[in-house]
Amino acid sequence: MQPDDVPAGPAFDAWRIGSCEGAAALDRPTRDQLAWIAGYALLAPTTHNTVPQRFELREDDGALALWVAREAILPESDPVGRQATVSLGCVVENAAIAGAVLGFSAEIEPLSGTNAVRPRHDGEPDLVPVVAVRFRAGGERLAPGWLDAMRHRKMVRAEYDERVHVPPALLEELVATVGALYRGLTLHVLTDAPTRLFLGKFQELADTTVINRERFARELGDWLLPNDSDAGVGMRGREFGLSDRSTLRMHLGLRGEEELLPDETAGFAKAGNVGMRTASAVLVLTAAEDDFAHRLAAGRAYERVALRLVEAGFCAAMHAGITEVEAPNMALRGRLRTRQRPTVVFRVGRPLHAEDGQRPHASRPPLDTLLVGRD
């Protein structure tokens, strides 16, 4: 079932994507069905919905190789590449479901890219190779349903009903799943309300300090687009539920086109620590190493949560500040009393307000302007 709230236009087509004939009648995926495979895993979140992946189609030996366009990842917020790492994680993950759903396992292969997902700089080449997702016929087949969850989610950056708590069977649910398919990964659940008040604080204190550094603001306001924008990529100030002039106010101040007023600044700031406090459950996913893999694994489980969360009926909305500034990160493991760094925050709950989980979807490229190496 396509979902009702996706805009019209050519920017969100790809959210109206189809069904696949065939199944897995071949050892391996034919060139149509890899690109099916390919429009599931363009629907995969990507932060600021910056869309870095790039998709080579390689029938010969069944595979969707996966490239980073590193033009994409951001020198400001993401300075290291590890949120366009987690990113990629959240594609491999729809791509790998979507190819159960047709009847084929999934093998991951990393690439000779993996050391290079990080900004790029003058000289060096801009799409590189990261990671491979091999298809063969096989393994546990999944049902349609997770397709629908893949056309349906979305973030949710809104107040959230408090009064609403997810059912502690499906959470550890969630636990046991990242236990058993994500090696080096931990999935924290915090629920009690002096915890999401601590946190809530703590990402005001991260989306402050980054907000007040000018080169991070007018990357921010590059990628906070106004409404009307057709853009393929970036984030529409609808998104967070900010009108059409507000969004533009934003976009411009942030950009320092337009001065910004203190109040309007903390506001912004002061929206994610509501997100935190009026949140049913907080999640938090841990790594034994900052490194591509478990970087990577952490994209993945945080979209395979993310997609069951959907089947229950709730949404979700990533807080990357408190993984990206060092003093909260800190202060969160310190919360979970664990030496693995926090990779993946995000909040869990339903908007307190219907109108806000109606929100539409983020926009994205045509598929065939992502299509890279073999013809």
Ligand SMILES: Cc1cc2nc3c(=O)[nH]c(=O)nc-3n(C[C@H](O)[C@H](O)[C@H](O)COP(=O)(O)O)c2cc1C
Contents of the next structure:
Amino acid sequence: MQPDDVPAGPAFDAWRIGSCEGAAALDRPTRDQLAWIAGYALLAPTTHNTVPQRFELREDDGALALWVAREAILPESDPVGRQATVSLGCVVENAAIAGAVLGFSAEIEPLSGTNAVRPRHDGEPDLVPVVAVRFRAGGERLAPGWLDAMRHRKMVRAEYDERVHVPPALLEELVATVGALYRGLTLHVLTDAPTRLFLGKFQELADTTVINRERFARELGDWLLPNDSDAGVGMRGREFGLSDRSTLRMHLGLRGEEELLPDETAGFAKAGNVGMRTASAVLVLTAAEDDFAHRLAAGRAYERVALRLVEAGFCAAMHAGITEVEAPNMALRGRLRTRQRPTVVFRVGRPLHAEDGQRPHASRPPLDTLLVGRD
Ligand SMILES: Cc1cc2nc3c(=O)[nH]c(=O)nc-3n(C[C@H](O)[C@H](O)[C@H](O)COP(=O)(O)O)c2cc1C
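For comparison with the form predicted on its own, provide the form predicted together with this ligand.
Complete assembly follows, chain above in first position.
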């Protein structure tokens, strides 16, 4: 069954992918299977919905290679490419999970471009190969329910219902999963009210800091699109709960084409604060090193945890401000009493107003526009 929060139109067709149940696993995937796996990988979240990944279907060695389009790495919000790398990690995880539903295990091989996941400078190539996901028959076959979770998952940026609790056994399972599967990462669980309040304030501070930087605001405005946009990338205001009119105001205002009232920018930052404060839990993935391998792993771990939460009836929203702006990042590190860097921060819960959980999915470009490479 397809989720009923998927709008009509080609920009949302990616979510209407089939489940292809019962397909037999040969020694390695066919080209059709690689394309199907890429279709699920496309449903993974990416920062600002920039969809920086490109897919190479390598039938000869049964691999899906991911390239990055550096034009899609945002210089203001992501100057060192951390957010793009975490995004690629989410893409890798969806691919690995879709492959495991078909009966393939996945091996991850870094390619030449791992140092190149950062904004493109003049004269540099745009497309670089970053990582290959190589599939072979064997390993633990995952249930098709994971496909449903990938099709249903979306960021739910609503106010949550703080009376809801995530079962402690589920939280323990998530911590154990991250510890077992992703080397150098730790999942921290924060549920107490004072910490959520503190994180909400820091999130608001981080968002206020960046939104008041003209170039950052302009970049955000470029990616925050009117609700009737038919673009395959970018975020629509309705995904943040904004009306058509407020979305247009924010889109034009952030781009400097209309004057925004102080209340309008403050409201945007405030929403993150309320979201954090009302979450059932705030989860933080910290990494032993701030390098490509750990950022990629953090994206993989986030996506696996987010899908497990969807399966259990919860939703999540990511907050990159705290991970990118240094002062709040240090404060969070202090609260967690860790030397590891907070690399992904997200809140978990259920929307206070059920209708907020029904906000439409984000768009995606057609898969065939993202294919690159030899085939
Ligand atoms: C690395 C990363 C960082 C993100 N940071 C934020 C953020 O700071 N605030 C926010 O509202 N959404 C954030 N998002 C969510 C994306 O905007 C969202 O995934 C994208 O628009 C696609 O929507 P979907 O996940 O609902 O499919 C982030 C996503 C990723 C992968």
